[in-house]
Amino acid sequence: MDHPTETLNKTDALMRRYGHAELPMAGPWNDTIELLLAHKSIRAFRSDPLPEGTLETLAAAAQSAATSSNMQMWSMIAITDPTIKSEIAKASQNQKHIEQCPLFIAFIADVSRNQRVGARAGTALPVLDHFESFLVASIDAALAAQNAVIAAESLGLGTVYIGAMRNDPRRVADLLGLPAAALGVFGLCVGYADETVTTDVKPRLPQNAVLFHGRYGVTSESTLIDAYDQDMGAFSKRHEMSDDTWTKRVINRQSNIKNLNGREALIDILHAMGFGLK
């Protein structure tokens, strides 16, 4: 039987994550699950240095993530040099938290290492020239990064992903000295959150909008999204965000190709950077 405090923690955590939507069943629970549900993006960091060995701990956590067939087609580059961070920020829509955070990590979809393994063995690896290999490399990088995020948050650190690194992947590749067939798929800011800047757990879609049993379904989707729009409207108002509902954010973000900020040409750029993508 749950202890009353544990039940309260479950309810509070689920309320923060789902807002006023119908809460899912509060099933098995522990500190790890509570940590996961409390995740929030941090975009203001203190300059305090991280404890010695933090990077290596995060790397060990990242390398403990699942990787397809143990191919390990990803890499991570730790960046602390203010000049390089500033240049990456310029290539990523001038996001100042890249410069603020004491540690910035670039996660790389890295097909190049396995290319070198084949070359050293004198064996052609034609599988690496197919889109599947790029997809595997990108998924592996994402799985590794999420492990690093969970590890960082368990240590009291804040994080935020930087997908805008893909706005100018060739510039990022130059800055980081990437070989052909290696792409900076996203970055990660890591550091201690600046507590003077208010952050909050952002509500997610009701669980019934994304969790299906046996078959995909959209029967109640409109009703669920309408309810979610109300919660996101209230969240946006509290945090002075311009898009006051999720529906408006989807439409504003995805109705204009210009919002891709150069990523509409990513296929051609990837070809030029040495990815086969057959």
Contents of the next structure:
There are 2 protein chains.
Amino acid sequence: MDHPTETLNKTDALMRRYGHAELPMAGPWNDTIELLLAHKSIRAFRSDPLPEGTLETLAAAAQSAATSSNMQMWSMIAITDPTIKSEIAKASQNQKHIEQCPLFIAFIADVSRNQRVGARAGTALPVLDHFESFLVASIDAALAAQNAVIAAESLGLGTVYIGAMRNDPRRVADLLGLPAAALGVFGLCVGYADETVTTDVKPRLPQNAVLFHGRYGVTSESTLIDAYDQDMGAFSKRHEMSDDTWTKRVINRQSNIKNLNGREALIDILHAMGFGLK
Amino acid sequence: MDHPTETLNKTDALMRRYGHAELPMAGPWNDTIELLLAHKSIRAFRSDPLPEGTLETLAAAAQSAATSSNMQMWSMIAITDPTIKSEIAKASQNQKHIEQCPLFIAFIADVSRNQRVGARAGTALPVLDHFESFLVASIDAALAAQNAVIAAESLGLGTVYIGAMRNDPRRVADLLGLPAAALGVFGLCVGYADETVTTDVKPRLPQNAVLFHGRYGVTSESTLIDAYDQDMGAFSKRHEMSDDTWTKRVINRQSNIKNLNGREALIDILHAMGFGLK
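Pass me the form predicted together with a further copy of the same chain as well; I've looked at the form predicted alone already.
And the full complex, kicking off with our chain again.
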């Protein structure tokens, strides 16, 4: 049986996450799940340094995530130097939080380490030339990074992912001294949130639009998206100076390839960076 | 200041994760971080059903992960039907834990939902035809799945990712009724661990082989991998009936494309499944 306060927390957490459209069943609950549900991206940081050893704890959490066949084809580079952070910000649409956060972590989809393992043993590793290896490296970097995010949030820190680190991967590779077959696949800002800047949990699509049972289904999708559009319109009006619905956001962002800011050439760039994508 | 028991837990957790080669600094610590560090993949499950609402809680955790520009290009399909689980197991190298676990979740890199949003609005969304959109969908599915894994483990459940779900993506798409531009990117078994089967935390590469400061570096890599090879050799001997080092594992797995079991054709299959990968 849940305690009354637990039930309150649970309902409150679900309402923040799903807006008022349609709440999913409130299942098992605990403090860890409450932490996960309360996630919000932080884009304004205090300059306070992090406690000693924080980076090492985040890295240990990251390395504890599953990795395909234990191949561990990812790396992380911690950047605290203001000059380098500023150069990465310039290459990433001038996102000021990259400069502001005390710790920026570049996550690397890293096929190069295993290439070196093969070279040292004098053995060709043709699997590494396949697209599957790039995909595994990217997915494993994401699993690792998400563990680092959970660890950071459990320590009272805020984070935001930087997908714009893919806008100009060769510039990022130069800045970080990456070998061939290593991509800065995304970044992560870490620091204490500047609490003078209001943020709130962002509602997501109703659970039934994303979670299916047995088979994929779209029969109620339009209705669910309509309800979400209303919620996101209200959320945007409160927080983001426009009152765009989710549908409008999707269309604004995905109807014009200019919004890819360089990422429209990503697959060609990956070839040029030495990834075999067979 | 840490409590004495906390320091013990921390050192113990770090030693399990990193073997005896080289322990990283023991930074800030708490119960959540202890949970993350204690991860181990589970491949033998009891048949016990999960508490009511477990799936919905895992989905709420998954949806709480960050998603690029809130585009939410992923979905999850819960599979409990033994016949479908058995067919997915057949398509995934006959991994028996897929049949054994009470809940199998297929995570979908799902570009199709946003395609439908554009179609409904009568607007072309050319961004979706770019490789970047496939990559975002795969990464966001991974961030979401890792949150589900953490939630499951916090509830005392075990999990294992199934990358072999990419061996025959069109068969999986048929089984799950996926539309075009939707890939079952990996699966996840969820259930109570069969505790008669011994498992243990698997050591990872020394932290200094994966975490860099400011710039990528390989100067001490060979030494670090040699130390890890010793540790993994000993771990394998204790747990896995062979005493292969990590180097040997990498070479065994990645020197022969037969080990890709169909995934060597993945990029062509993705094209055939309706992903634009421009």
